[in-house]
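One chain comes next, on its own, written out as structure tokens in the form predicted alone.
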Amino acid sequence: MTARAAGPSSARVGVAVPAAGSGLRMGGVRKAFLYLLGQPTLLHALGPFLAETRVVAVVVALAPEDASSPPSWLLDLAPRVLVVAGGATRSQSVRSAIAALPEDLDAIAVHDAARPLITLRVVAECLDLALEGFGAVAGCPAVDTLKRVDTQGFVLDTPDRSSFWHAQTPQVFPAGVLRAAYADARAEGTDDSALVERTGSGVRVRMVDAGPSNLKVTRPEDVPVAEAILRGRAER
């Protein structure tokens, strides 16, 4: 994986990776280290960030146990890389992250560790908005009809779905954006944009396509096809 830069080259930028959650649907198994064709979903997830010149500093939010001893893989990848203990929910991991993460930074990302097919183009492009003063998400325009239903299930409209995206990670903020974002230790939910929304900054965020591909490892039935994926891009 070649390494990219965009923009000023005195850009800093900062990695907030939330790996901690339990892996319920998994069987038990923590994502972060579920090994898909012989490599850990972390590090999959991790490749892109290190292969970005501007990416100075990498930080995983683990669960307590796993951070107290982490798998020695994780500690000898790179320098820019600290591992900290994460919280009970996704929210409460990425605090942990940002806060361990450097002050002098340009701006943060936030990426999910179960997500290990993002590649090096999205995360530039979305490192290159959050340079440029705006909000990036990566996800994909919805495809399938969108259904508005009731607390029962029943159909109450069908929205045009032109205007809909479905929202995936790598999401990047200028620093002190992001920073703002979660400075409420009340803050919770499991996207990053929606938090920035709620302070009311007014920076705008633009969704970077990342394409159906950027999937989340979240159920066993996921394994195959991102091992597919991977084994797909091996061989071109």
Contents of the next structure:
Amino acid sequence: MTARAAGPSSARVGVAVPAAGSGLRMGGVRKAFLYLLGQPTLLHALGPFLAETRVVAVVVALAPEDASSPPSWLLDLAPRVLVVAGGATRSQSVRSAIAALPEDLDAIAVHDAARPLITLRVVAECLDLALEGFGAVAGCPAVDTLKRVDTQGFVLDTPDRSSFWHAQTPQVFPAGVLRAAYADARAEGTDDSALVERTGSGVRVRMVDAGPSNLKVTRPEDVPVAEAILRGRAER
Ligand code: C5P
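Could you please show the structure of the form predicted in complex with cytidine-5'-monophosphate, as a counterpart to the form predicted alone just displayed?
Every component of the complex follows; first up is the chain already shown.
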């Protein structure tokens, strides 16, 4: 992986990495510390950001019990990468991480530790957009037909899937825009862009196609899939 210096060389980007999930759907295994091809998921997820010269600071929100004694492979990345204690929800973890980033940033990216397959191309494209004043959300167009259903699963209607995308991370915004979205301590949700959209800031948010391989390692069956994708990339 090569470092990239696109955009104004003075651009300063911070990254907030929520990594404090309990891993319930992974049988209680913390996804951030799960090894994929011999490397922790969190390190895979950080790689493309650390290869970006515009990224000046990364704050990882770990579960409080892990934040008090982080693994050595994470401490070794200081001072560019710092650790804080996360909260009971993803939003609280993101809020804690943002609060620990430097004040003087042009853009802030939020990236889930559970997405280890993110590429430098997608990170760079998202950063470019945010530094131009847009929001940027990694994702991919919906390929299955979508059904809107009621609470019992009965179909209400079939929206035109061509206007639907799946949202992933990273999600990157001008720093002030993201800080404003998280300024309300009650703002909750699993999607950073949704919080920004609710503030009515007027910032336009663009989807960046990361493809379906930017998957979130959530369940045990995701592990062999993620490892196969990583192996395929290494062999290319
Ligand atoms: O489980 P979920 O899909 O919501 O997790 C998305 C990301 O948010 C994961 O990287 C997880 O570690 C993080 N998270 C967090 N704090 C929580 C819950 C989830 O940092 N309380």
